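Presented as structure tokens, the chain that follows is alone, the form predicted alone.
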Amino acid sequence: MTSSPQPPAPGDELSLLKAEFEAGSDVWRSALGGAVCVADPEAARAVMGNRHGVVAETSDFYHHRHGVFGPRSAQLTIGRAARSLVQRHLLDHRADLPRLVAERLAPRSEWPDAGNLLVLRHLRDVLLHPDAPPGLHRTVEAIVARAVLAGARQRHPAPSRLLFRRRALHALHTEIRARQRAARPLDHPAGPRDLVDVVVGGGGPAADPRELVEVYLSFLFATAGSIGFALGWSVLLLGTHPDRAAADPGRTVREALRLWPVAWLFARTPSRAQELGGTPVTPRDRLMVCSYLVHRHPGYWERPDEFVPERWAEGAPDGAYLPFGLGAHTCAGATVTVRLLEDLVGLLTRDWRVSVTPDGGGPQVGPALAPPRFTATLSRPDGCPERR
């Protein structure tokens, strides 16, 4: 590590993180509105998984306005059905995505909206239901163009945006307390429909129908979000780097997940006076786990920059990879994720040669880290072009 970093671009978080982690410091107390930042494997996986309670206990998936929803035991129930259903509308749906790739991607597309738009699509049945009302699902894309494609809350003045906020809300809130009153359980022979169906039955009857509505959210975002931006990543370095498109598409995918992992910066508050890494916490502190310099520590990664997917043919260092977070809340759909980036990698690089043209800009850095704007073309391998 060097030195001297160089200045970060004003407003960046992750220019700043990496220069105050290049200045030579694993666990360090930054500029970053005083919080501790954690870099080091080590003390990340102690955070993270929090086997001897250095953390107080939270949740990054059920946060809401107002605190954490739960229990613990609704947290596990929404979990294992929201994973369920979508593992089963994978493999009933699978032979749908050569067609959506040449739909939506072919012969050009613009991402990181593309990729979004692509998952939102293909999952649009697991979000919402075929026969939930019109004005509902109108809704659902709405807040997905409006407020979970990169960049998309700074094209709307904020009173439009809070005008929208209320609206969609409402909305939610409508249904959700719907289905409360028709009282449809998770084990019905049928099984759940959708994801509304999947929070209200694990949330209980008694659930406040206000977070129901936030754990709803959460889904939306994560999935036509959060997979979207992974999936541009994956795109972005395949388009980039024509030599690594024979790689197996697990490894393209773990390793776009380690260069960029979309969620980037997990926050924890310290349980008690301790060390971490030579630091001093204490409850009144901020930790923040990076992930993204977790995953290039030069001292648990070679080539840490570089773009190398056959590193994962001996799997990855020991606790220097959390894309997903690590310990009891670690992402519940991280498995069902991954195999839909595969699937739709393996396609691109077995059907088509992609390309792509950045527009120049640098990572878009929010809550997720989203792709930088790149145009991809896609062509037939045999030379002949998509026609649409």
Contents of the next structure:
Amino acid sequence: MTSSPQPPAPGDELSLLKAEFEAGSDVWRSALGGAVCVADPEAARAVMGNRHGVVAETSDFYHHRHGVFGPRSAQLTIGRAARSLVQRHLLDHRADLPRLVAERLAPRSEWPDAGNLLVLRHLRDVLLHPDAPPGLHRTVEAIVARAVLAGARQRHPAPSRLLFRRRALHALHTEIRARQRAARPLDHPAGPRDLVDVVVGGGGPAADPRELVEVYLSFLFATAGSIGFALGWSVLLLGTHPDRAAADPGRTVREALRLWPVAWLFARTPSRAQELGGTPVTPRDRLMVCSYLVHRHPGYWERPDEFVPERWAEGAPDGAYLPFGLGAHTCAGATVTVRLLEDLVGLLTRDWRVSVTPDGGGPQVGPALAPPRFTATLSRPDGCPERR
Ligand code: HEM
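Taking the form predicted alone as the starting point, write out the structure of the form predicted together with ligand HEM.
Below is the entire complex, every chain and molecule, led by the chain shown above.
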């Protein structure tokens, strides 16, 4: 670590934490709201794996404005059912991907929005089955446009955001109440039709519909948001390192998730007074595990800031890689997400030549770490026949 950190850009939490980390400590009390930031892989594993009950058991996914959706058994049921639903859909619709890429991304596309909208299109029926009310389909698309796309929130003034939020929550609430009344069980012979069925069936008849709306929104952000951003990072690296990234889509996806973990900061609360990586913490503290810094820790990674997909030839280095979290709350959608990303990156490298023109800005830092804006140009490599 160097002793001369770059000054953080105003308002950029990522630059602030990176500068603090480079100033010398890997578990420290940050200027960012006084939270204790964890960048040491060993301490990060202890917190995320909740070894010896060091933190109050929780995950960001089921956190919402009113508390935490629970009980844990319902969380697990919903997670498993969502994974199966997405998995089945991806298998059934894998053959649609080449056409989708050609239609949505060629010859030119504006990122990262193009990635989010492609994923939304591909998973549309999983988010909301085709026979759901048309108005609700429009609401889900509007939520993506106004709240999921990078920088979308800032495009609308606060009163308009508030009004939209109220209307969107009301529309989802109405649908969820209707499905609770219809009482279609999760083990219905035809399975859940979409993620609304998953949250309603998994939540059980007594679940608070307002909480189910929040869980549904977590799925919307995880799919159209996180997968879309992760695709964006892979495409950006593919365009800037064409030969190395094209060699192996699986390694490119893993390396993109290492350098630019979309889920870059996890919030936890200590369960008791204790020391974490030499820093005393109490239950009044807020912990922030920073996967972005863990993934670039110089004690664990060679050439940590460089794109080196070949490093994955040997498998994951032990214990300093957590793009999907760790322990009991590890992402339920991790394997399906990686499979879809590998399919898409594989297609792009097999059927297309990808070049990118960054617009000069930096990563878009929010609750998710989104790529900078860039334009991708897709052309067919010489001699490659048109595949539809
Ligand atoms: C690039 C895409 C994704 C990323 C980066 C991601 C990341 C994560 C992370 C880091 C966690 C752990 C949060 C914590 O411990 O505080 C998590 C949890 C979760 N994710 Fe994902 N996720 C992605 C996509 C998905 C998808 C597609 C699904 C749906 C099938 C999904 C479902 C879940 C669920 C249900 C949990 C909660 C697990 C539990 O607490 O039992 N995720 N995700």
